[in-house]
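Single chain ahead, written as C-alpha coordinates, the form predicted in complex with its partner chain.
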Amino acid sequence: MAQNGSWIKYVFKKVILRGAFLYSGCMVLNKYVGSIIFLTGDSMHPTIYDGDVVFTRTYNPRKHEIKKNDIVCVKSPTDRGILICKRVALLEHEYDNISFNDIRPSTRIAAGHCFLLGDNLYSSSDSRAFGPIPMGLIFSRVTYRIWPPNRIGFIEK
(Lines of atoms letter the chains of each structure in order from A and count residues from 1; the text may use other names and numbers.)
(Lines give C-alpha, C1' and ligand atoms only; values in the text may rest on other atoms or scores of the structure.)
Protein backbone atom coordinates (compact mmCIF):
# COMPACT_ATOMS: atom_id res chain seq x y z
CA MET A 1 0.00 0.00 0.00
CA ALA A 2 2.91 2.35 0.75
CA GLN A 3 4.21 1.58 -2.73
CA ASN A 4 0.85 2.60 -4.20
CA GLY A 5 0.96 5.94 -2.37
CA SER A 6 4.46 6.80 -3.55
CA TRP A 7 3.51 5.95 -7.15
CA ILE A 8 0.74 8.53 -7.05
CA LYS A 9 3.14 11.04 -5.51
CA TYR A 10 5.65 10.36 -8.29
CA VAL A 11 3.10 10.92 -11.05
CA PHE A 12 1.79 14.02 -9.26
CA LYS A 13 5.32 15.38 -9.08
CA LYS A 14 5.78 14.65 -12.77
CA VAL A 15 2.58 16.53 -13.65
CA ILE A 16 3.54 19.50 -11.48
CA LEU A 17 7.07 19.58 -12.82
CA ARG A 18 5.97 19.33 -16.42
CA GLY A 19 3.33 21.96 -15.77
CA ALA A 20 5.99 24.25 -14.34
CA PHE A 21 8.25 23.62 -17.34
CA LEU A 22 5.39 24.29 -19.74
CA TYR A 23 4.37 27.47 -17.96
CA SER A 24 7.93 28.76 -17.77
CA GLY A 25 8.60 27.83 -21.37
CA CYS A 26 5.52 29.67 -22.58
CA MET A 27 6.40 32.69 -20.46
CA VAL A 28 9.94 32.81 -21.84
CA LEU A 29 8.65 32.47 -25.39
CA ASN A 30 6.15 35.25 -24.81
CA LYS A 31 8.71 37.55 -23.27
CA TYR A 32 11.67 36.98 -25.56
CA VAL A 33 10.33 35.74 -28.87
CA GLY A 34 6.70 36.64 -29.48
CA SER A 35 3.20 35.28 -29.37
CA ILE A 36 0.06 34.54 -31.30
CA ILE A 37 -2.58 37.12 -30.54
CA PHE A 38 -6.29 37.21 -31.25
CA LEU A 39 -7.25 40.78 -32.05
CA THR A 40 -10.68 42.31 -31.49
CA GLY A 41 -12.33 45.60 -32.34
CA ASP A 42 -12.66 47.79 -35.40
CA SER A 43 -10.08 50.42 -34.60
CA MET A 44 -7.63 49.15 -37.22
CA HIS A 45 -9.93 48.78 -40.25
CA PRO A 46 -9.05 48.09 -43.04
CA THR A 47 -5.65 46.74 -42.04
CA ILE A 48 -6.84 44.48 -39.26
CA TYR A 49 -10.36 43.19 -38.82
CA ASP A 50 -12.12 41.97 -35.73
CA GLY A 51 -11.11 38.37 -35.14
CA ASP A 52 -7.78 38.39 -36.94
CA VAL A 53 -5.05 36.22 -35.44
CA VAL A 54 -1.50 37.49 -35.82
CA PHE A 55 2.09 36.64 -34.96
CA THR A 56 3.80 39.25 -32.84
CA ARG A 57 7.45 39.81 -32.09
CA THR A 58 8.15 41.02 -28.55
CA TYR A 59 9.79 44.42 -28.45
CA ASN A 60 13.24 44.68 -26.91
CA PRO A 61 14.34 48.33 -26.93
CA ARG A 62 18.00 47.35 -26.95
CA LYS A 63 17.74 45.16 -30.01
CA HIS A 64 14.79 46.38 -32.06
CA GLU A 65 13.84 49.71 -33.46
CA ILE A 66 10.26 50.84 -33.77
CA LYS A 67 9.80 52.55 -37.12
CA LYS A 68 7.05 54.83 -38.25
CA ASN A 69 3.90 53.00 -39.34
CA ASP A 70 4.73 49.86 -37.40
CA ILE A 71 1.71 48.25 -35.81
CA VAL A 72 2.38 47.62 -32.15
CA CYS A 73 0.64 46.10 -29.17
CA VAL A 74 1.06 48.33 -26.14
CA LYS A 75 0.06 48.08 -22.51
CA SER A 76 -2.94 50.34 -22.26
CA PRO A 77 -2.14 53.58 -20.44
CA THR A 78 -5.73 53.84 -19.28
CA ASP A 79 -6.79 50.27 -18.43
CA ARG A 80 -4.58 47.96 -16.46
CA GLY A 81 -3.90 44.53 -17.91
CA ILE A 82 -5.14 45.24 -21.44
CA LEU A 83 -3.07 45.30 -24.60
CA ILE A 84 -4.18 47.69 -27.29
CA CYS A 85 -3.08 47.37 -30.88
CA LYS A 86 -2.46 50.54 -32.88
CA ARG A 87 -0.14 51.98 -35.48
CA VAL A 88 2.81 54.21 -34.59
CA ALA A 89 2.05 57.44 -36.40
CA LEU A 90 4.73 59.70 -34.93
CA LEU A 91 8.03 58.98 -33.21
CA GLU A 92 9.91 61.04 -30.65
CA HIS A 93 10.95 64.59 -31.53
CA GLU A 94 8.48 64.80 -34.42
CA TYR A 95 5.94 67.54 -34.61
CA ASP A 96 2.46 66.57 -33.57
CA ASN A 97 0.16 67.66 -36.39
CA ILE A 98 -2.59 65.19 -35.57
CA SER A 99 -4.09 66.40 -32.30
CA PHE A 100 -6.01 69.27 -33.77
CA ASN A 101 -6.53 71.61 -30.91
CA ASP A 102 -7.12 75.33 -31.01
CA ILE A 103 -5.88 75.76 -27.47
CA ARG A 104 -2.68 73.77 -27.58
CA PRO A 105 -0.05 74.86 -30.11
CA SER A 106 1.73 72.27 -32.19
CA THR A 107 3.97 70.35 -29.81
CA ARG A 108 6.80 67.90 -30.26
CA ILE A 109 6.53 64.31 -29.16
CA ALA A 110 8.70 63.98 -26.03
CA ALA A 111 11.88 61.91 -26.03
CA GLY A 112 11.19 58.21 -25.61
CA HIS A 113 7.51 58.61 -26.54
CA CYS A 114 5.45 57.83 -29.60
CA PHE A 115 2.05 58.77 -30.93
CA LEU A 116 -0.39 55.96 -31.64
CA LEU A 117 -3.17 56.18 -34.17
CA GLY A 118 -5.74 53.59 -35.17
CA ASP A 119 -6.29 53.15 -38.91
CA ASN A 120 -10.03 53.56 -38.45
CA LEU A 121 -10.02 57.13 -37.19
CA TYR A 122 -13.74 57.14 -36.42
CA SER A 123 -13.73 54.23 -34.06
CA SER A 124 -10.35 54.25 -32.40
CA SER A 125 -9.31 55.39 -28.97
CA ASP A 126 -5.65 56.21 -29.41
CA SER A 127 -3.13 58.94 -28.66
CA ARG A 128 -5.65 61.55 -29.74
CA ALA A 129 -7.43 60.70 -26.50
CA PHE A 130 -4.68 59.72 -24.06
CA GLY A 131 -1.67 61.51 -25.54
CA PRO A 132 1.70 60.19 -26.66
CA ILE A 133 2.81 57.10 -24.76
CA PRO A 134 6.29 56.16 -23.50
CA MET A 135 7.90 53.48 -25.66
CA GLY A 136 8.42 51.44 -22.50
CA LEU A 137 4.73 50.53 -22.71
CA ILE A 138 5.18 48.93 -26.12
CA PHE A 139 5.02 45.20 -25.68
CA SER A 140 5.32 43.77 -29.20
CA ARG A 141 5.15 44.46 -32.91
CA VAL A 142 2.54 42.82 -35.09
CA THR A 143 4.27 41.09 -38.00
CA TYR A 144 2.17 38.48 -39.77
CA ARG A 145 -1.49 37.59 -40.02
CA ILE A 146 -2.33 33.89 -39.81
CA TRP A 147 -6.15 34.00 -39.74
CA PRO A 148 -8.48 34.27 -41.61
CA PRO A 149 -6.93 32.04 -44.28
CA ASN A 150 -7.91 34.26 -47.20
CA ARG A 151 -5.85 37.14 -45.82
CA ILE A 152 -2.77 35.37 -44.57
CA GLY A 153 0.33 37.46 -45.03
CA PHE A 154 2.48 40.25 -43.77
CA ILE A 155 0.67 43.23 -42.36
CA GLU A 156 0.57 46.12 -44.80
CA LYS A 157 2.33 49.36 -44.03
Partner chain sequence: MSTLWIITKRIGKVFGIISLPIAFCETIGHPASVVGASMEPTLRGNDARWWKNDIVWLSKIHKFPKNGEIFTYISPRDPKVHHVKRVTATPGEIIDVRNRPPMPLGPLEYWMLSDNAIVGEDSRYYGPVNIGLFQGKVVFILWPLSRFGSVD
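What's the form predicted alone like, now that we've got the form predicted in complex with its partner chain?
We keep it simple here and write out only the one chain, dropping partners and molecules.
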Protein backbone atom coordinates (compact mmCIF):
# COMPACT_ATOMS: atom_id res chain seq x y z
CA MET A 1 0.00 0.00 0.00
CA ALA A 2 2.89 2.35 0.71
CA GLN A 3 4.17 1.91 -2.83
CA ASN A 4 0.77 2.78 -4.31
CA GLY A 5 0.63 5.96 -2.27
CA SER A 6 4.09 7.04 -3.42
CA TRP A 7 3.25 6.26 -7.05
CA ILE A 8 0.15 8.47 -6.89
CA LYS A 9 2.15 11.31 -5.35
CA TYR A 10 4.78 10.93 -8.08
CA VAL A 11 2.16 11.10 -10.84
CA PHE A 12 0.47 14.08 -9.23
CA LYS A 13 3.69 16.03 -8.70
CA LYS A 14 5.39 15.26 -11.99
CA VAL A 15 2.66 14.88 -14.54
CA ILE A 16 -0.43 16.74 -13.40
CA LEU A 17 1.30 19.79 -11.89
CA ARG A 18 3.65 20.16 -14.86
CA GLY A 19 0.70 19.85 -17.23
CA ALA A 20 -1.18 22.52 -15.30
CA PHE A 21 1.82 24.88 -15.41
CA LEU A 22 2.30 24.27 -19.14
CA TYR A 23 -1.40 24.88 -19.85
CA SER A 24 -1.52 28.08 -17.80
CA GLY A 25 1.68 29.34 -19.44
CA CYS A 26 0.21 28.75 -22.90
CA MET A 27 -2.99 30.56 -21.93
CA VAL A 28 -1.04 33.59 -20.67
CA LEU A 29 1.01 33.70 -23.90
CA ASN A 30 -2.17 33.43 -25.98
CA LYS A 31 -3.92 36.23 -24.10
CA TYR A 32 -1.06 38.73 -23.76
CA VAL A 33 1.46 37.96 -26.52
CA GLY A 34 -0.16 36.32 -29.52
CA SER A 35 -1.38 33.12 -31.07
CA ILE A 36 -0.99 30.89 -34.10
CA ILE A 37 -4.02 30.86 -36.40
CA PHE A 38 -4.86 28.59 -39.36
CA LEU A 39 -6.60 30.70 -42.02
CA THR A 40 -9.14 29.43 -44.53
CA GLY A 41 -10.94 31.12 -47.40
CA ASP A 42 -9.90 33.26 -50.33
CA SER A 43 -11.01 36.74 -49.25
CA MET A 44 -7.41 37.88 -48.63
CA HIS A 45 -5.84 36.62 -51.89
CA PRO A 46 -3.10 37.36 -53.01
CA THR A 47 -1.67 38.39 -49.61
CA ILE A 48 -2.90 35.33 -47.67
CA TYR A 49 -3.94 32.05 -49.28
CA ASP A 50 -6.29 29.34 -48.10
CA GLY A 51 -4.38 27.12 -45.66
CA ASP A 52 -1.78 29.68 -44.55
CA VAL A 53 -0.76 29.54 -40.89
CA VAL A 54 0.09 32.89 -39.32
CA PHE A 55 1.32 34.28 -36.02
CA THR A 56 -0.86 37.07 -34.70
CA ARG A 57 -0.07 39.69 -32.08
CA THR A 58 -2.79 40.15 -29.46
CA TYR A 59 -4.57 43.50 -29.82
CA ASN A 60 -4.71 45.82 -26.83
CA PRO A 61 -7.29 48.57 -27.44
CA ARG A 62 -5.71 50.84 -24.82
CA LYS A 63 -2.48 51.07 -26.81
CA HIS A 64 -4.23 51.95 -30.12
CA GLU A 65 -1.72 49.87 -32.06
CA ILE A 66 -3.88 49.24 -35.13
CA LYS A 67 -2.91 51.30 -38.17
CA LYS A 68 -4.35 51.71 -41.63
CA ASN A 69 -3.50 48.75 -43.92
CA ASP A 70 -2.84 46.35 -41.01
CA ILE A 71 -4.29 42.88 -41.44
CA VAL A 72 -6.37 41.94 -38.41
CA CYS A 73 -8.32 38.97 -37.11
CA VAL A 74 -11.73 40.13 -35.95
CA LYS A 75 -14.62 38.46 -34.18
CA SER A 76 -17.25 38.27 -36.90
CA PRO A 77 -20.03 40.82 -36.37
CA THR A 78 -22.56 38.32 -37.73
CA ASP A 79 -21.30 35.17 -35.93
CA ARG A 80 -19.23 35.91 -32.82
CA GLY A 81 -18.01 32.30 -32.70
CA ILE A 82 -15.66 32.71 -35.67
CA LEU A 83 -12.76 34.98 -36.55
CA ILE A 84 -12.44 36.72 -39.91
CA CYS A 85 -9.22 38.10 -41.35
CA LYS A 86 -9.40 41.48 -43.14
CA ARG A 87 -7.33 44.58 -43.89
CA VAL A 88 -8.03 47.86 -42.08
CA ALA A 89 -9.05 50.31 -44.82
CA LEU A 90 -10.24 53.24 -42.70
CA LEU A 91 -9.89 54.19 -39.05
CA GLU A 92 -12.15 56.27 -36.85
CA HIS A 93 -12.97 59.80 -38.01
CA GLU A 94 -11.90 59.09 -41.63
CA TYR A 95 -14.38 59.42 -44.45
CA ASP A 96 -15.84 56.33 -46.11
CA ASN A 97 -15.70 57.06 -49.81
CA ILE A 98 -15.43 53.41 -50.83
CA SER A 99 -18.08 52.19 -53.24
CA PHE A 100 -18.37 48.83 -54.87
CA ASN A 101 -21.10 48.05 -57.40
CA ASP A 102 -23.29 50.73 -55.88
CA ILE A 103 -23.27 54.42 -55.17
CA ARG A 104 -22.88 55.31 -51.50
CA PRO A 105 -22.60 58.75 -50.02
CA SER A 106 -19.42 59.49 -48.11
CA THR A 107 -19.86 58.98 -44.39
CA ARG A 108 -17.52 59.48 -41.51
CA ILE A 109 -16.35 56.41 -39.57
CA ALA A 110 -17.62 56.69 -35.98
CA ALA A 111 -15.27 56.93 -33.01
CA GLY A 112 -14.07 53.53 -31.84
CA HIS A 113 -14.84 51.86 -35.19
CA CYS A 114 -12.89 50.85 -38.30
CA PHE A 115 -13.75 49.87 -41.88
CA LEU A 116 -12.38 46.49 -43.05
CA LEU A 117 -11.87 45.19 -46.58
CA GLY A 118 -10.67 41.88 -47.97
CA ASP A 119 -7.89 42.03 -50.55
CA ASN A 120 -9.97 39.91 -52.94
CA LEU A 121 -12.91 42.32 -53.30
CA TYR A 122 -15.04 39.94 -55.38
CA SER A 123 -14.89 37.13 -52.82
CA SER A 124 -14.97 38.99 -49.52
CA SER A 125 -17.69 39.66 -47.00
CA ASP A 126 -16.40 42.74 -45.22
CA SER A 127 -17.44 46.20 -44.03
CA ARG A 128 -19.12 46.83 -47.37
CA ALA A 129 -21.68 44.23 -46.23
CA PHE A 130 -21.85 44.76 -42.46
CA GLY A 131 -20.56 48.33 -42.06
CA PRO A 132 -17.80 49.67 -39.84
CA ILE A 133 -17.01 47.41 -36.89
CA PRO A 134 -16.22 48.36 -33.29
CA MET A 135 -12.50 48.25 -32.46
CA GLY A 136 -13.45 46.04 -29.50
CA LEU A 137 -14.12 43.17 -31.91
CA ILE A 138 -10.49 43.13 -33.06
CA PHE A 139 -8.80 40.02 -31.66
CA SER A 140 -5.28 40.31 -33.05
CA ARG A 141 -3.03 41.77 -35.75
CA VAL A 142 -1.45 39.38 -38.27
CA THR A 143 2.33 39.81 -38.25
CA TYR A 144 4.12 36.72 -39.58
CA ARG A 145 3.36 33.80 -41.90
CA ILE A 146 4.78 30.51 -40.60
CA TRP A 147 3.33 28.11 -43.20
CA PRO A 148 3.82 27.19 -46.06
CA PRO A 149 7.62 27.01 -45.91
CA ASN A 150 8.19 28.71 -49.28
CA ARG A 151 6.28 31.81 -48.12
CA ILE A 152 7.54 32.15 -44.52
CA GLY A 153 8.06 35.76 -43.51
CA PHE A 154 6.47 38.98 -42.37
CA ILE A 155 3.14 39.92 -43.92
CA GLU A 156 3.49 42.92 -46.23
CA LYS A 157 1.19 45.88 -45.82
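Here the rigid core means the biggest group of C-alpha atoms that line up within 1.5 Å when the two forms are laid on top of each other. The structure presented is a predicted model; accordingly, all values stated were derived computationally and were not measured. Residue numbers count along the first chain shown, from 1.
- Superposed on the core, the two forms barely differ at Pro149: its CA moves less than 2 Å between the two forms.
- Relative displacement of the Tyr23 Cα between the two forms on rigid core alignment is 2.7 Å.
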